[in-house]
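As a starting point, one isolated chain is supplied in structure tokens, in the form predicted alone.
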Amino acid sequence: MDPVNQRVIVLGGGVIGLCSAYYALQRGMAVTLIERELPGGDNCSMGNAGMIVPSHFIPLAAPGMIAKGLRWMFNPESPFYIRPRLDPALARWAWLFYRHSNAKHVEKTRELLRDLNLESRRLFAELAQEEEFGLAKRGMLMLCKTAKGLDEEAAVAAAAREIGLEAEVLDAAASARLDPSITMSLAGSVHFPQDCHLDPARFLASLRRRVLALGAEIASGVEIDTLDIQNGKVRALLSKGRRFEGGHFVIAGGSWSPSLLRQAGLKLPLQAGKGYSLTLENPPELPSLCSIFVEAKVAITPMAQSLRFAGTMEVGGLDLSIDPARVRGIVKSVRDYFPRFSETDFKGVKPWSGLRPVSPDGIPYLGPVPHLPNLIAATGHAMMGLSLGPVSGRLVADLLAGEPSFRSIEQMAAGRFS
């Protein structure tokens, strides 16, 4: 049996949880993984729209976005929604998020991002060669709708090739010739060749299956709710009366990570924000790349012989409840850039949420906890959970064997803002 002292206990069942079980495990270190979710439950990295995303370099807290969202909060429909409520820790994250939302951000943490998601796409691709999971290599498109929507992707597009990422921009005609398997109604595109795409579940599975032959052990359908710290180390995780002992500790709980790091003296700024999507098993075209409505902020991806449409940011707490006005708002995008689907083609399909952990800057979290040396939080991936899985993993892996990473992360410290 492992010494205690050496073991790891990761809490959290999704794609930052499972991906640093594996890369600590492919360390030689002994793992028992806590989730949330009973075997084969549904997760917030289940039902995304499973893109690998070198081209999102700018930070979710970026210059326009104040604007925008306070235009969008009156419209049931649209892609974005902040539940107005009492809450403190709401009120911080806003005031953070308003504070980061400038040039300065974005020009401070793009190359962070376009490392991480890099790299990330690298470990992507080494994985793929060990197990099949469904990973394309084809890029994305983002497509645009209005000749405004253009004209700013394409500044995004230099901006991307400035700091080394390969974009193009292209006209209607060469946005077609480029998918030619769907039909479009758009004033151009941009490609972004460095993305990807992928069946998150089939990913999921696929890490799953990986850590268990590596031994790992894994307890699901647990729900930890205290943390027992004794002389400035965490001990253990407890959930009604089970005891999970161990050296060090990773929350990666996703939206639910604030309220045990609470307890560790880390007040996070953290929101939950959810997001839809709906698959269409049959649908009347198949694109063969992963894209982007622009204007609607929808994101479009083939999984087999499958689409996915996902899209909204709705900010409202540990809330899983669909809103009907918000999946309305998704199919009623289609078919203004895809003019061959209809409304009726989603008749009885059932719509998918999930909650992801946004942090106010837009960076993740991921770092030991201040004054806690073997407690790390890897949480606040917001819509990039999925493509920085990998890199998560493997940043964890070093700080757990106190090895240098691949570069510093010092921006994504989780005491930032403490």
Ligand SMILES: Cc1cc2nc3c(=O)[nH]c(=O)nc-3n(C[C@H](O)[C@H](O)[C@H](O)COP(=O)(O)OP(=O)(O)OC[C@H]3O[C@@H](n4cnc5c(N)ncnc54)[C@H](O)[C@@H]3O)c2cc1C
Contents of the next structure:
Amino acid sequence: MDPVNQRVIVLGGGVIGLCSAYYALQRGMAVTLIERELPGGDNCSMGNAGMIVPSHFIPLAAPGMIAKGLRWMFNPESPFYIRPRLDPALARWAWLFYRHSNAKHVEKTRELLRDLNLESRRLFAELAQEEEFGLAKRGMLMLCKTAKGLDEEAAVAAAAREIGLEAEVLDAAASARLDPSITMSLAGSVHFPQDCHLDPARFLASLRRRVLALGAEIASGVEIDTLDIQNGKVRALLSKGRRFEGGHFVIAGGSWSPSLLRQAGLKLPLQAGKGYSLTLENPPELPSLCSIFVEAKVAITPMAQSLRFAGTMEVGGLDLSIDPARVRGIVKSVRDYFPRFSETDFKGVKPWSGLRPVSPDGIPYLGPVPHLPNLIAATGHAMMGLSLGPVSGRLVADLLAGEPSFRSIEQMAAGRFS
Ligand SMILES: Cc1cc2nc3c(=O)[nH]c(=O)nc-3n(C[C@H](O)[C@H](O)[C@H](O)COP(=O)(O)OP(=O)(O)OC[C@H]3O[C@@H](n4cnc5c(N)ncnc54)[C@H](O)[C@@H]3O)c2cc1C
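Structure of the form predicted together with this ligand, given the form predicted alone:
Full assembly next; the chain just shown is listed first.
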């Protein structure tokens, strides 16, 4: 066969694109990875909280989210905000989000999210055996400041156990015993022992090395503007006249995917959800487990000797600018849970921002684009793109090879809202 017809062209050098390239190469396919940033450049996959989360089996679109979201809308320091604007794509996304925020949807999707996260965790462990990238399999703590928060999380723990996940409710003293390296002010916590954490930039660097070693071509600093589609097939991706021809194409462009997929006739409901992270190089204390402040919605992850705080979901378009009020909201919450910390610890720390690609039903898009079987969409991972990176890459490779995947992924169909 003509080698061009065998080549896989992957757009996007974030965790989803890199994992897709890696598992395709593992199957012996020729791969070109296209990324508009230069090597080591930034994207949502670099500065996130680095958590691998079987605990996140409840999608973002869940009961209570709408009421909570509306309350948060009027507080400039709150962890959630939708910037109101006249945009039909945003209106459609918000309507679909509203339609899915119910218990029936959670019940229909929780086993899929569980299976994807557990399979991905297994693949992370497999990858770590070949090259170390700091995978810490110590579990995660949901830290509750209030009794109400703890009651809500205890209900989540019970639901987790119902579907076979491990979860244990702890009072304040038991939480402190589990991680004595950090002073906490809490009502209690829930421990999810199957969760893990890592430094995402280190993991991405390791993936880059692996794909290069397996023979991938990486086109860095190349921004794709056009899909060349002829006779029901994608022929090439184009960048200012440069052509990247192949037999199969994967769009893993994160929050920027919808504009490219529109050229393929797919109106993908997807919004960018901006989040921030702040990394303390010399924190006053260093926990050994990663955790989430439940009421404040802030994630905390130890990465070697540093400590990262991440939070906020701001649905406001493709805008990476920093809103100081929301960053202040993150910083102010820290002392409430970790009393040995103060706001001055964050003086001079530069906030990082990233855009999560958020689908309205909390399920990623992974599958062929309707009527274009050689074009695969792999995006919409929202708050769990790092966690679901390896399993997504593996699923993309299964599709490329025409082989069955480890479970049905019909619910992830790219055209499910068409
Ligand atoms: C504050 C914060 C904390 C988070 N914490 C976690 C966590 O703990 N665990 C977890 O699992 N997830 C977490 N996430 C979510 C996770 O970071 C994302 O889901 C994930 O990074 C998405 O990966 P991606 O590859 O789809 O997108 P990206 O990382 O954005 O990569 C897409 C790439 O495509 C490239 N691209 C786009 N368009 C083009 C084009 N036309 N031509 C060439 N290149 C193009 C972009 O430059 C970019 O590099 C967090 C996110 C944030 C913001």
